[in-house]
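Below, in structure tokens: the form predicted alone, a single chain.
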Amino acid sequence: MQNQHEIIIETENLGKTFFVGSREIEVLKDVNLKIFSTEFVVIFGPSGCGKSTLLNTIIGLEKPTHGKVFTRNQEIYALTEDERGILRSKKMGIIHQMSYWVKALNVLENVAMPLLIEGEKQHRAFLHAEKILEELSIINLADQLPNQLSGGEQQKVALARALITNPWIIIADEPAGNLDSKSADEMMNLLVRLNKETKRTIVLVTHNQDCWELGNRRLEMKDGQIIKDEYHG
């Protein structure tokens, strides 16, 4: 059983600066953050406040200009790029606003793909993918091609694929940003259910204030800094 007080992700004086021509743009400014096991954290803020950059830095895609990122006490930027990729694929389930698919493969094959890449036998990978599709009540989509699905269905399938390696944290970057309100509500309810039933840590990045009441912890960002950090519920 997970220790609810275990630190899953920690940032230490995290800063990120981009250069646009001769201009220097400071996107993250000494961000210090601890995310604990089983939390559902909503990171909220307007476009351009730095929340997606923070997310990309946390998952090892965007090397900080200064500061450190730890996952379960492992400093991730002390790892090689390949080692960070392995950490991401095995320990983090990541959902983006737009999903990327192998268009020639059906839903079942796309969901099973991370296991197949790891060398899992096809029948075992497919059985595990079927189980997850059933748990999310989308097994009826298994034989469909991704381009035959609605936006809401695609995001549910993206969640299934994120769960296939049994990660200990789900990171969702504007997962409902392109969805209608009904599909968005369904997607958010799935994340809430996962957090409550499986005790997975969830980090949701959004600019939608309707998502503010989800989860049990809210972080508000502005101009590259966390300006509010509060627990609720």
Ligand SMILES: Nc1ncnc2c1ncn2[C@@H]1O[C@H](COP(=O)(O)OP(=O)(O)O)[C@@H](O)[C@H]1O
The other form holds:
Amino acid sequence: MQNQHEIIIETENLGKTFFVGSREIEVLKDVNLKIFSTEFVVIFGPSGCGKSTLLNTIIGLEKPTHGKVFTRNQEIYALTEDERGILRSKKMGIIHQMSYWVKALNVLENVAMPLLIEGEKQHRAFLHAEKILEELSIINLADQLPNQLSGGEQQKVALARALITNPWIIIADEPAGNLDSKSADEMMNLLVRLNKETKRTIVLVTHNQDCWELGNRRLEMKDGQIIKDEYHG
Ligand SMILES: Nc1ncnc2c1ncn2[C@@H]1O[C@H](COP(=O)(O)OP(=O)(O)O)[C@@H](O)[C@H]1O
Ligand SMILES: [Mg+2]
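Moving on from the form predicted alone, kindly provide the form predicted in complex with the ligand as a structure.
Every chain and every other molecule in the complex is listed next, the one we just looked at coming first.
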């Protein structure tokens, strides 16, 4: 059972400044944030306000200029880059606006890939991948090549791949940003279902105003800071 009070991600005075030539761009300004187990957090804010940088810092890809990031009490930038990579691939399910595939492999094989990389036996990895595809009602896509799929189908498959390692948290950066409105709705409904039915902890960045009420918590960012943090629903 997930403990609703357990902190999955915590940031402490998180700051990030990019240096471009002689210019300094302060993108994150002392962000303090706790994300608890089973929460569905929706983050929004104008383009360029630092949403993706915040997520990239949280998943261990973008070292902060100052401050700390913890995931389940592990300070992630105290780990080596390799250790961070392992933590990310095992414990974080990440979805971007665009998904990348091993083009020669079918959907089932792509979804099973994270387990195969971990050394899981092939038949077990495939069984597990089938189960997740069934759970998301996309088992019909199993034999297809990713490039044969629509954008909406690809994003659902990306979600399946993100789930296969049974991660602590799903982190989605504008996962429906490239989709038509019907496919975007389907993708969002799937995230809502996962959170409601299986208590998945989810962080979603979206610019789509219709989605701001989806989760149980809404964070508004502006100029590298969280300016509103509200629970609702
Ligand atoms: N690697 C980088 N080097 C320099 N500037 C960057 C880099 N990544 C992001 N930025 C800048 O940081 C700001 C915030 O970007 P980003 O986090 O992508 O915003 P958002 O996701 O909210 O649109 C932007 O001004 C962007 O140009
Ligand atoms: Mg972004």
